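Take a look at this one chain, the form predicted on its own, written out in structure tokens.
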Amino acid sequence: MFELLQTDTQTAARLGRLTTPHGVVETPVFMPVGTQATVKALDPRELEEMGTQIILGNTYHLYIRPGLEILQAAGGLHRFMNWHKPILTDSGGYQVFSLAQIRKIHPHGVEFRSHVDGARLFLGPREAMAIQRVLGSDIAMVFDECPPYDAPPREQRLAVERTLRWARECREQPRAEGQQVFGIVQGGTNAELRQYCARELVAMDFDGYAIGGVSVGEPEPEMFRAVDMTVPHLPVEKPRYAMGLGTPAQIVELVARGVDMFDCVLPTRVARNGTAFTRRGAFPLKGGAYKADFRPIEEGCDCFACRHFTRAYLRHLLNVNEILGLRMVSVHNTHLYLKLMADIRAAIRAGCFEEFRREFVAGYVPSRRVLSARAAAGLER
């Protein structure tokens, strides 16, 4: 299911090929987030044209709306949303974290108050796997507990024990035909807990492994530290997935640490607020400085938005609340992430990834606006 094709000689970066029932995914890969059966503001044709290989859906949100009855009648998530390439579904475990005010943790799962209407519902490992079986995703994630990064040590340990107990239960559940299941390593910034959680999950022999408990409000150095604590304890022959990450520069750094798969809401989230990514950082396109700027969002970019529209025009659309504006910035931002991954794969293949990494990171200026959006991702993820 996963074939390791090449490892960089100067870093831990890897080229791989992940085979699923709906197609082959070349790694490292970025997965646009389609939480509620759509990548916000983009349609499947646009996603395919910009080279999207796989997208992400969310078990919790799809369970609430449109509900399992509709998804089952539609023939699964692929048919429902007319997306014929691979899909990975998050288990809903992240909502244990993001919905902390309206949930209660029990030994066999989590009792929720729906964020939509307050209705009481229960989600645990059995329920999460049953929902993902109906969805028919190519990759299903185990149900886990993601505590805040600064949770006390006792809380972190309890979360790891629950995560492992729930992972064993998920492992025993029936799955859709050809569906792979990934385990999720928790443990916050505690090296001992990370190692313990990874070791126990590897012993369960999942199809791949995710690094959880990152992008939950922690400072960037702590995020890198959590990944550094985890990757050495994951099997070389299985795919590695950093959940909910990150900015372009963070992704480049994490590829160098041996991570293969990424998802993040940032490209479309910040686009809806008028922020555009470039390979040198992000900028607020609504600003007055771009009122008469007739350049594309980024010189040299071949996305549809940059080929057809100027900064001045897109700024105008954003400031008068025209939908085309946020759609085109979403197109550009998502295209940039996907093109970055293609360039990363090419650099690894050519044996020059470390040079690519140094140049990219040195030229990228982080944006406080973007980092704030990452920390506030919440329900959308």
Given for the second form:
Number of protein chains: 2
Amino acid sequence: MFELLQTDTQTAARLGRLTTPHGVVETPVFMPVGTQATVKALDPRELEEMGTQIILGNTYHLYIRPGLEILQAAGGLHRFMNWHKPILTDSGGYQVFSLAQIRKIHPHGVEFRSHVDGARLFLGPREAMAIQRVLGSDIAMVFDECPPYDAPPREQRLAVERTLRWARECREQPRAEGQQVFGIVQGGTNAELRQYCARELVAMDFDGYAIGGVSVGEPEPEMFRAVDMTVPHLPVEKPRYAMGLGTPAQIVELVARGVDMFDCVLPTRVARNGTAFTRRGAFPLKGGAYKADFRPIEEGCDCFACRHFTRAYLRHLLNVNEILGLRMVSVHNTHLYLKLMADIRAAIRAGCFEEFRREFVAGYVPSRRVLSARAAAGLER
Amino acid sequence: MFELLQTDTQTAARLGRLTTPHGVVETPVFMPVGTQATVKALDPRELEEMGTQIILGNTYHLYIRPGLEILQAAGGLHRFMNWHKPILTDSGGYQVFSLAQIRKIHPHGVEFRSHVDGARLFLGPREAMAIQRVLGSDIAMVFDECPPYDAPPREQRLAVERTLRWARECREQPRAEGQQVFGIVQGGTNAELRQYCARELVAMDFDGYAIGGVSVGEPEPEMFRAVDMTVPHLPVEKPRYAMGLGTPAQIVELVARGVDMFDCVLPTRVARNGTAFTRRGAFPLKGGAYKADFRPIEEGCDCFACRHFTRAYLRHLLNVNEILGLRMVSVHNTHLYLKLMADIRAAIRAGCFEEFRREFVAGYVPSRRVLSARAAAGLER
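Show the same protein again, this time as the form predicted together with another copy of the chain rather than the form predicted on its own.
Starting with the chain above, the whole complex follows.
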């Protein structure tokens, strides 16, 4: 289901092709986040126009609203939201541990109260897989426990043990037709734990492997360390997915480390605050500096927003709280992420990825605004 | 500039063609409202796809934000918002009297404080026309005074006198190239005042005439009375515009009374509360009844929303506050208004408008939800 097409000679970057029931995904790939059965502010046509190959859905959120009965009656998530390309669904483990009010952790799952209405619910490996089976996602994630990045060693170890036990249970559940299941490596920034977790999961032979426990508020060097200590223990012939990451520059660096798949709420989340990404960093479009700036958000960009509107106009829309403003910044930002991935793939193919990476990262100025948004973004994903 | 193509034999309905610098408008026409240089939640492509011929802009709102300097630098409103078809701009008179905190009414305008930041501003006929000249709208409206519908007779009379004096002043101002100017008839529900105002305005020879002082919270019969006492005093060879109206059934009735142009915030305003229009009335899409209803909003509708999404999906989006929900209901509602006008034009052309009207009005159930939204909608337009 995953073909490794090419491996970069100077970095660990890989070019791959992932075949799913709803189509083929060229990797490295960015997956726009459609938590509640919609990528925030965007419609499916806009997503297709910008070259979206696969989107994310979220088991926890969809289980709470609209609920399984409706999703089942609709014939699954693809038909419910009218999205015909691949979907990867997160298992809900992350949300149960970060959003919900946990009442009790049982051997086979978690008893919790919904963050929406306080309803008593239960999610475990069996339930998460059953829900994802109904959703009919192309790729389902195992139900894991993702502790905070500063959790004490004992807690990290317990989370790994639980994650492994639950992964094994997920592995045994029935799946939707053609559905792939990915394992999730936890272990914080403890090299020995990461290695242990990765090896145990690999022994269970999943269709792909995710690096979890990143994008949970940790400083960037810790995130890279966690990835660096995980990737070597993952099989080369399976796709690797860094969950919840990252900024454009971080994604370039992670591709260089051998990661194939990414998802992040940043492009749409910061758009709603009026922050626009460019290939040289992000900037607050609401700023007075742009009030009579009749250039597009980013010169040379061919997204719908840049082809039709100026910074001055979008700034006005954002300042008077008009929906078209945040819509168009969401379009531009998501397009930028997808275009970046296409450029990354082209660079790997052409054998010049290391050069591309050096230039891109040198030209990219990280923005404090974006980094703080990233720290807060975890809950939403 | 206005050609009267056909007059219905059984009603006062008319088929017309209005030629403007940015193109031809077939009447009767509905003009989606783009108060702040955007039709709320919609983009220009969506507006064009649903057959929008002309949109509204608002002098008061655009004068405050983004301000004249930016609009001038942009090269006018069309270029600022990237809309290449005709635009009609309201003069700001209505907003000065309803939104702003008035400090003093002078012979040549009104001193007021902005509703946004309390800034001291002045708008009068000279200023309103100068702003509309910069905006470069195809049709500019005179700066009028629109009193509340329950204003005492003396106040109605004073408003008419002021409206006439200011209309005369507007008439003398320079215009953008090809820009038409419409007069506005006030006079509440006083037949003698309406007649007087209409005749005086007609003597000034405007390019078209609006019926103002409607859609200001009055009961529906009062609105029809105000229109009925105004239309007979307007010249047949000029377009007639009922400001701020109405529901679909009201529009059909007003066309039958000889009105050619309409604008109303209802389709987009109620969409944001989750109310969807159909040709038989409006309904709250958030209702539990639609949670597993996999039909489109309206069967047979070919709008983008109905071609792509179900009631169950849109209900879900509205209930979890996802932007795509209110976007798609805005698309459907606006499309419905525009399709209704196309059907009205076809019926007049085919000589069966009276039949169309009878059937439409008999089949349309007015919704209390929509009527109360209409009462509150005045401020926004």
